[in-house]
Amino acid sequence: MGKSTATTKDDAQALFRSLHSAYSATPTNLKIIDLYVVFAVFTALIQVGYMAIVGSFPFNSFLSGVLSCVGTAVLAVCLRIQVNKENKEFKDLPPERAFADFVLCNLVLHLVIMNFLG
C-alpha cells in the first residue's frame, strides 16, 4: 500500500516538473492570454458563488454577467489558437487580425449582453 502511494506521487511530480517545463517554453503573449482566461473563468465562478448565497432575484443580470465571462473566456481561447504560431492551420492569418477579430467579436457579445439586461 505504501509502494503505491509513493510511485503516485512521484508520477504525480513527473507531471507537474513536464507540465511547468513546456509551459516554461510557451511564449510571453500566450502566456498573458492564458491569464486573461483565468480571470474571466474566475469571474464567473465568483458570480455563480454568489448567486448561491445571496440568491439570483435578478436572474438576466446574473446570465448576463456569467455569460458574459464565459463568453469573453471562449473568445480569449479562440484568440489564443489564432496567434499561436506552433497551429498550422493559422499559419497566413497576422496577429492584428485575430486581434481585430477578437476585439469585434467581444463587441457583438457584449451588445447582445447589454440587450439580454433588459
Contents of the next structure:
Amino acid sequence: MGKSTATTKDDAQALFRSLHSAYSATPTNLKIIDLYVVFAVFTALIQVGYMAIVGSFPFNSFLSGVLSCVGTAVLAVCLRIQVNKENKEFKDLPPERAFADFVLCNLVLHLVIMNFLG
Amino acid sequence: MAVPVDAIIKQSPPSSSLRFAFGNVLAFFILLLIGVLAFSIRLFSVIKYESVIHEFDPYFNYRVTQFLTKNGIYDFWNWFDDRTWYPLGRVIGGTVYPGLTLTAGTIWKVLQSLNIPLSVETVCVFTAPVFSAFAAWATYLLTKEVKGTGAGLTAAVLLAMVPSYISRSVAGSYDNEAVAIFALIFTFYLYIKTLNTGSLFYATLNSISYFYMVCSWGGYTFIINLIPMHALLCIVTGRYSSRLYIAYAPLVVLGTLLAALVPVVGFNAVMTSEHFASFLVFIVIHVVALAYYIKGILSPKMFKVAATLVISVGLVVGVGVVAVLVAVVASSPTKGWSGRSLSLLDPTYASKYIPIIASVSEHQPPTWPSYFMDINVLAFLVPAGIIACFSPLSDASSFVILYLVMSVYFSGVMVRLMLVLAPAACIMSGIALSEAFDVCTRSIKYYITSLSESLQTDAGDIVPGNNITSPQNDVIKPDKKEELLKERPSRKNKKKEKESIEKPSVKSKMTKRPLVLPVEASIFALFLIVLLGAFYVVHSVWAAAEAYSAPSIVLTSHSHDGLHVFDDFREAYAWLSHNTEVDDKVASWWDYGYQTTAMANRTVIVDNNTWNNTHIATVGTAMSSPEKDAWQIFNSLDVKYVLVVFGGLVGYPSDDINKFLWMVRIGGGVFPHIKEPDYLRDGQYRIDSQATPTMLNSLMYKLSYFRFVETDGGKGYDRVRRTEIGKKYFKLTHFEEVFTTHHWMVRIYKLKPQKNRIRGKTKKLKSKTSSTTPRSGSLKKNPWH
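Moving on from the form predicted on its own, please list the structure of the form predicted in complex with its partner chain.
Below is the whole assembly, all chains and molecules, this chain first.
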C-alpha cells in the first residue's frame, strides 16, 4: 500500500514536471489566450458561486453572465486551436482570418447577451 | 469536398479546368431550374382552386401576420388576444413561434417599400413555395458537403418534388413547417460545413440559422438533440477532431442564448430535458478536447500515467455529478419532458394520458402505405444511399446516416414527422442515384475510350488525360468529379434511379479500383434508373396535383354532371361576420376556432391552439350533453351562437359527428359524468335507430340532424354514415337555427334568450309553442337589443 502511494506520488510528480516543461514550450501568444480562457472560466465560477449563495433571481441576468463567460472561453479555445501552429488541420488558415472570425463571433455573442440581459 | 477540388486543380490539364468552370455554370442553371420546379409544382392549389389560405393553422398564422403588418413588431410581442379562448384570452406574442410570421411580414414590408402592392394574403400564400425552393438549394449545399456536386444536385431535385414535403408546403399552406424545413436543412448544412472547414465564421452562421429554426418551429429540439448525438458518436468512434470542437461548442453556447431570446422558448432552453443532451455532450467534448490536448503535448508514457490518474479521480467526480443531475431531473414532475416529446419516445404515451394530443390525426403513427405515398421510390433507394455513405465514412456522411436513422424512428411515431424524414431520404437517395449514375456512365465512358484507343493503337496500359483506369486510388475522386459533370445533362431530363444501384455500390466498396461494369449492363441500368426516376416524377406530380392541393376550406367533387364546388365554410363565416354583433361569442369544436377568428372575426371559446384542456373539455361536454345542460354550459360562457359542421347531406366525412367521440372522450376526461359507453351501442358508434338514447339526445346529434329529414322527404339518409338517422322528427327547445349553408355543411344555431326558457319551465305545454314562436321572431336580428 505504502509503496503504491509512493509510486503514484512519484508518477504524479513526474507528470507535473513533464506537463510543466511541455507547457513552457508553448508560444507566448497561446499562453496569453490560455490566460484569457482561465480568467473567463474563473469569472463564470465566481458567478455560479454567487448564484448558489444569493439565488438566481433575475435568471436571465445570471444566465447571460455565465454564458457570456463560458462563450468567451469557448471562442477563445477555438481561436487557440486555429492559431496553434502544431495543428496541421488549420495550416491554410491565416491567423488574421482566425482572429477576424473570433471577433465576429464575439460580436454576435455579446449582442445577444446585451439583448438577453434584461 | 475541398480535397477533390484541389486534386483536380493540381492534376488536370487546362482543358479540364475549363470543363470544371463550365460545370459550375451548368450546376448554377440547374439549381435555378430546381428552384423554379420546386416553386411551380406547388402552385396546383392556386390553379385548381384559388389563391387562398388552407386548412386550420394557416388561418391563425395569417391572422397573426395581418396583426403584425398592421400594428408593428412591438405590439405583436405584447399582443394579448381577447377574441379567442373566451373568457381566458391568449397571449399570442409569448406563445407563438414567430419565425414564419416575421418572415412573411418582412417580405411584405420589403415588397411594399419597393412599391409592389401585394396583399398580405398573397404573400402568405406564396411563402411556402418560395421557401421550398430555398430548401431545395439548402439540400444541394448539404449533400454537396457530404458527397459532392452530383449527389447534391440529385438530392435537390428529389427534395423539390418529394410528396411528403409538398403536402406541407403547397401554395396556401401557410404553416410553420413551410419555413422550418428550410431552416432545418440549412442548419445541418452549416454544421457540416463548419465540421469540414473548422471555421468559426460558419459556426457563427450556424448558430444564427439555428436561431431562425427555433423561431420557426418546435421541431428545433430535433436539431439540438441530433447534433449532440453526432458529436458524441464522433467522440465514441474516435473521430474527435478540433474541427468538431469548433462546430459544436460555440453552437451550444450561442444557440442556447439565442433560443432563450425567443419568447415561446425562453428559459426552457436551459430548463427542460430536451436540451440537456446538448449540455451533457458540451461537457464531454471539453473533457475529450482537454484529453487530446494533453495527449498532444505529453510523451505517450507520461500520458498513460496521467490517464490512470485522471480516470480514477474523474470516476468519483463523475458519479457525483451524474447523481446530482439525476436528482434534479427526477425532481421535476414529468422528469422535465413535455408531453409532446414524451409521446415521441413512448408512442403510447399520448393515447394513454393526453386525449387531446391523440385526437389529432397528424399525431397518429403512420401506416405503411403512407411511406410509399409520401416518399415513394426514395424508400427503396435509401439503403443504397446508406451503403454509399459508408464508402468512405466521413464525419459528414456519418451525420447524414444518423439523421436518417433518427428521422425514420420519429416518422414512425408521428405521421407529421414524416416531413423530417423527407429531406434525409432525399439526401440518401440523391447520393445513391448519383453513385449509380457515376458507375454506369464511367463504364460506358471506359468502353468508348478503350474502343477508340484500340482503333488507334494497341490498347495501352495507361489511358492519358482525365481518364478512369489510372490505378491510383486518389485519382478516383477527380474522376468522379468529371463523371458528375457528365451526368448533369442526363439529370436535367429528370433523374432518379434504380435498385440496381445497390449492386454497384456494394461492389465498388469491395473493389478499391474504379468499378467498371459491362457496357450492356450499364446502359440497361441507366435505362432502369431513368425509368424509376420517371415514376417518381409522375407520382410526385400526381400527389401535388390531386392528393395534397385541396385547401380543405373549399371542397370540390366530380360527379357525372360535372364539377361541384362546396364553399360552405366561407359562406358560414361570411354570414357570421355580417349578421352577428362584433362581440358575440361563437362556440364550436376547437378545429374551427382559428378559422372563425380569422374569417368571421368573432370571439371563440376554444381554438386549435389546445393549451387549455379543461376549456376544451367544457365545450366537449356541452356538445355531448342534452340540450338543456348544454344551454346552461354555453350560457355560462356567454356564448351566443353554436356552429356545427355536418357532412351528412353531401357526404363530407370529417364532420362533427365523426369527431364526436373525441368530444365525448375529452369531455369525459375532465367531467366524469360524461361516459363514453353511454354513446356506444355494444361498443359500436352509430347514429341510426339502434343508437343509445344518450347519443340521440346529445346536443351534437340534435344540432347536426335538426330538420335533416326534410331534405329527402322523410328518409333522413346520412351519406357519410350510410344509414338512416335514428331520430328524425324533433324540436329544439333551447336553440334556434339561424343559418344553414347551401350544402348544409355548416349549421349555425343561436341560444334562445333566457326568458323563453323560464316561460317554458313554468308551463310544460308552452315549451312546444315557444319553440316555434322564436323562429318567427328570429327575423328580428338581435333580440338582445
